[in-house]
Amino acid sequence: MQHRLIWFRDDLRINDNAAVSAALNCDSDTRISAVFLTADDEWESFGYGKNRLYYTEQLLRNLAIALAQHGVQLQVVRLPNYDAQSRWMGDFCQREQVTDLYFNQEYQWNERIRDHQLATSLDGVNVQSFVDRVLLQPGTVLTGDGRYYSVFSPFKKRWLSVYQENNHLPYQTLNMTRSQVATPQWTSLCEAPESDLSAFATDERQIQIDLKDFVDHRLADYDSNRNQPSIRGTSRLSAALARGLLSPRQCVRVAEEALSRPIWDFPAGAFSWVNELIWRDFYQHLLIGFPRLSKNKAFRPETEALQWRNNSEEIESWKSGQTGIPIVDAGMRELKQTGWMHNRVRMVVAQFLTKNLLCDWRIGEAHFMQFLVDSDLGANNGGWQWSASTGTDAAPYFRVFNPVSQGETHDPDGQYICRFIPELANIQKSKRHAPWLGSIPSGYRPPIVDLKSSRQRAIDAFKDLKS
């Protein structure tokens, strides 16, 4: 008798799950098992924080209930590292006579090595891996001479061409007639988060409601509203995408059905959101094409010689939202309070750390990994190296965001700032982004750095590197 094992990773859903769909396409007498394996010590070394682990725990609880209703029991096994995962998998497959192993591909270096070694060591097991995390498989969007793209614009052009040639319908999950089984117990991955994560959906029904609400009410105006942190102008679906409660295929399908046209025919406002999904693919493709990104290395090797200042007091002020620069402090406080930060503000706080404070981008990347509920190596690393001018398609080193003008442009009345820095609510709106130009209110501090001179210091550091 066949025994099929589904190995869940960051794909914690049943619907439109490539591996799940393939595994369940079988006779009713086929035995099906499911497992989620932790790598606690390894994940700690990667900097996975409590917010990510707690959110994963909630998704696992709901996934286990959903699977049990369909006759599949989910085991959650606590293990220290990837080597232990491979040993457990080998022992389980041999003991339980597993004939087929199904999982969705991961693209970080350590995970790829683990999966390759496992696929070549499991004797007698048909190992099948699937493309699920991205819309287009890495390796299908290449330059004319077969290389991975390192600049987004030509990648997007080629991506759209390849995408139009392929079918991208969501995977169908067959109706299962198996008897319901008990939901197992396991030792919790994390008992409590560091932030209030109540805004994030934890089951498939709710995330589909959230997706449809965004598409119906905010997609058309996405391009004009996405940079305003004081309003709900973005999709807020990043956590569900990062942990696999939602697939990018589902996002595209719901949007296409709402607009009655394929994504390449979307109006500009709506396509701006699709563009973000393409960026998401781009960052995952880069992990395959440039493995050093998974190894804590700069995309541009020459930037490893930069003389970062790494002032510990300034770094702590940045982390705690006490820099005296309102838009920066609001963003850092939002991160700690909610486990999330508006994307425009992410860029502002990242450039402030790497340029105005001239601190190594890896410090910020690690801090984001600790607190972000949507933490993901590809997007997090890509965003930080873009801001620091050390990465692929990065911001030119001489273009440094002015956080005051960024705040005035994207949060003109200071509503976002006052939400997280209430001590600024009683000063004139015109002074909220630069309170030091007037009388700084009690409880708030003056800037820890001069914006003009610190900007020039960063430019000079990059010039010295270039010379």
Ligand SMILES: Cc1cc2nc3c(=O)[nH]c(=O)nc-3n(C[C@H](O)[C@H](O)[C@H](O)COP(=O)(O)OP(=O)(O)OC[C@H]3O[C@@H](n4cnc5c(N)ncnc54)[C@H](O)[C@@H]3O)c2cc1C
The other form holds:
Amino acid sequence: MQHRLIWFRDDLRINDNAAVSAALNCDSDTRISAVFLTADDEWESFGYGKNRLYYTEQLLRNLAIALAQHGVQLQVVRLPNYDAQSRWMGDFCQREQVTDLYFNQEYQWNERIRDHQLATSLDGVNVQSFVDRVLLQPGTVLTGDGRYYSVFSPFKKRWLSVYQENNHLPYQTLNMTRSQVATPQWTSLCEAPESDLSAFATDERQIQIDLKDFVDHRLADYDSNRNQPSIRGTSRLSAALARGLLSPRQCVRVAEEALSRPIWDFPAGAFSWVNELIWRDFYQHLLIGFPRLSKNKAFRPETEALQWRNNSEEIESWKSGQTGIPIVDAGMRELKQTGWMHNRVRMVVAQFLTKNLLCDWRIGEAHFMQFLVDSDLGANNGGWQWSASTGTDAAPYFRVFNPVSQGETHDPDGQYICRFIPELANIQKSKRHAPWLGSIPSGYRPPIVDLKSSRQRAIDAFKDLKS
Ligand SMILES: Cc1cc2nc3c(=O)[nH]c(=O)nc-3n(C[C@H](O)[C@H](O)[C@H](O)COP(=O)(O)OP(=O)(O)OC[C@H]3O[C@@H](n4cnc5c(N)ncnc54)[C@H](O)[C@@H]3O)c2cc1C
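So that was the form predicted on its own. Now I'd like the form predicted in complex with the named molecule, please.
Every chain and every other molecule in the complex is listed next, the one we just looked at coming first.
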């Protein structure tokens, strides 16, 4: 008898899941098992925080219930690292006579090494891996001479033409007639999150409602609203996409259905959302094309020589949202309180840390990894290296964001900053982004750094690097 094992990772859903769909395409005599393996010590060394783990736990609970209703029991096994996962897999496959193993591909270096070793060591098991996390498989969007792109615009152009050449049919959803099994128990991955995560959907039904709500009500104006952190202008689907409660294909499909046309014919406003999904693909492709990105290394090796200041007091002020620069402090407090931060503000706080405070981008990347519910190596590393001017297609080093003008442009009334720094609500709107221009309200502090001279210091440090 066939025994198929589905190994869930960051793809915690049943519908439109490539590995699940393939595994369930069988008759009812086939035995089907499912597993999720942790790597507690290794994940701790990657800096995965409680928000991510707690959210994963919630998704697993709902996935286990959904699978049990369809006659598949999901085991969650606590293990210390990827070596232990490989050993567990070998033992389980042998003991339970697994004939076929199904999983979706992951693109970070350690995960790829693990999967490669496993595929070559599992004797007698048919190992099948699938492309699921991205819209286009890494390796299918290459330059004319077969290299991975390192600049987004030509990547996007090529991506769109490859996308148009291919069919993108949904993976068949679950259709099984098996009797229900008991929902399994396991030791919780994380008892409580660090932030209030109640805004994030944890089951497939709710995330589809959230997706549809965004597409029906906010997609058309996405381009004009996406940079305003005070309003709900973006989809806020990143956590679901990062942990795989939602697939990028589902995002595209729901948008295409609503607009009754393929993405390449979308009006500009809606296309700019698809553009973000292409950025998402871009950063995953880069992980394969440039493995050093998974190894804590700068994309531009010459920037490794940069003389970062790494002042520990300043870093603490930045982490706790106490820099005296309102948009930076609001963003850092939003991150701690909600486990999420608006993209515009992510860029502002990242530039402030790496340019005005001249701190190594890896410090910021690790802090985001600890708190973001949507933490993802590709996007996080990409965002940090872009902001620090050390990455692919990065912000030019001499274009340093001014956090005051960023605030005034994207949060003109200061609504966003007052949500997280209520003491600023009592001062004139025109001074909210630079309260030091008047009298600083009690409870708030003067800036820890002079924006003008610190900007110049960063530019000089990058110039030194060049010379
Ligand atoms: C310093 C920094 C760190 C970041 N770290 C992460 C991270 O760990 N995980 C993460 O998912 N995103 C990260 N981003 C990208 C981006 O900020 C978030 O994806 C976005 O804010 C999520 O909000 P949303 O779901 O409303 O996005 P929307 O604007 O609705 O975009 C739709 C989806 O596209 C993807 N996306 C959007 N922008 C980007 C981008 N710039 N790069 C890659 N994918 C993108 C996300 O999956 C997002 O859900 C980071 C950006 C910066 C500047």
